[in-house]
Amino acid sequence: MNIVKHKSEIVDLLQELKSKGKTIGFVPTMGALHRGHYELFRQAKKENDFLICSIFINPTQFSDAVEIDNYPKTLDQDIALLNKVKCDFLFIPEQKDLYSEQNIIEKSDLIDLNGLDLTLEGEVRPDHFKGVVFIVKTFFDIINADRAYFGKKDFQQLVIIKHMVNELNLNVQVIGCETVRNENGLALSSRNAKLAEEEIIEASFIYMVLKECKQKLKSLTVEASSSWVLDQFKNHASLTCEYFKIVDSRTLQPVTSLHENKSVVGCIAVKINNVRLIDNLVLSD
């Protein structure tokens, strides 16, 4: 694997690359990679002729310095995880290469997000998208993928880049890839990292209650169901639910019942300890 460090190298072996018809498939990450991770990479190799992973800790997606300190940073482990799924570049930007003092202050100008930004997420976590979206176009002026890869456990920010995408007329495929869990059924996450084991497995509490919804839908209102799941957590001796919804696939707006909505998906967050996890399940296609 060529481990790279500076923008301009990068361009250069990719265009390279490029002019011969190679296709590269690129995975953004900000780096303590696990087997969700893995499988990003999996199909990436599967789908292209090379596999580009980038690990950079984006500072403006994060509302505070002490988040991004906290953030977990397993280089060594990385490279091994990415060495073993046979990944042929890592580019590891220093944030100069990717930030201007100027670029920081204009990033929030970038693209209108026809307000896919203020639900969810970001109602709790201001700007937090302005910051992934710029990030992410960056990456994709760099890399100029054919094709690049993101989880589906992130959905909001996964519909995010594809009408970024689909606004800037850019030349990328944008592929969501199925959340891969655990044993229990815990959506795995970087975040997981910081959770004894015994809150991993109570932390799997938050799946079984979005099956239970699913079914519950069958019966119930849309506004009984998520009444529902709220409940559930009111009395959990460790778990906070910050928010449950229902919403449109598409537009991410709340929806009121499955009837009119073709594609639903129930989005929650939830907290164990200081520990934030996030996750959905398509209730309704």
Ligand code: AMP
Second form
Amino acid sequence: MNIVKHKSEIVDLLQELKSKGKTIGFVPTMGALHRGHYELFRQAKKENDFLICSIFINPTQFSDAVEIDNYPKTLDQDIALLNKVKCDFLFIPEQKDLYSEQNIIEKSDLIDLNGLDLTLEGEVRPDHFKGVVFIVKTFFDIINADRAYFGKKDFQQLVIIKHMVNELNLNVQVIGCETVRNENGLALSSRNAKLAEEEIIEASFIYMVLKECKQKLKSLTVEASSSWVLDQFKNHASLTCEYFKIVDSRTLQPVTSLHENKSVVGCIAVKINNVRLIDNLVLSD
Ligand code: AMP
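Given the form predicted on its own above, produce the structure of the same protein in the form predicted together with the named molecule.
Okay, now the whole complex, with that chain kicking things off.
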């Protein structure tokens, strides 16, 4: 695997491959890689001639510098995992080589996100998705990939990136990959590394409740099912539910009933010992 730190170097390497007609699959990450990321790499590797992974803890999507400092960093293990999946390029840029403050001003209001960024995570993390869109567009400009892979675990992020690509008419196919879970159903996340073993077990309650909510919706209204979910957490000693919303999977706006031909997703954020976990489940296709 070729480890590249400079933007100009990766641009040259990838341009050469593209000029030879090779396809490039890109997986952007913030590192602390796990089996969830691995599945993205595997799919990208299978569907493209070359796989490039980036590791960059993006300051523009955090509101708090402490959060950035606390984000888990495991570069040696990450490199081992990337070697295992035969990744071709690892791009680990420094912030100053990627963008300037001026770039942020120019690019962060690049497109209208149609309110997709204001609901769910956007309500608790203002400007988070503007930061995500900014950095993903910055990487897309550098890498010029044929396909880019994102996890459905970050469902809102995936919807917003697809929206950006559509709005800007970018020549990259955005592919959503299924959420990878542990044996108890907990969605794998780099943040799980901050949890103790017992907390990991407790956190699998989130997926249990999401699955049960899908069952409830067969006999209860959307409102009653949502209240049922919130009640489950009210009674839980260590898990605090920040939000649970049943939304239209295209607009991310709350729905009041399940209609045919409308894909509906239950999105949840839960705190355990100050670690924020998000998850979602398709409740109706
Ligand atoms: P992150 O490093 O957390 O920014 O994640 C990088 C990419 O991996 C994002 O597209 C995530 O949605 C995806 N990802 C993270 N965890 C999982 C998971 N458990 N299953 C599938 N994709 C995931």
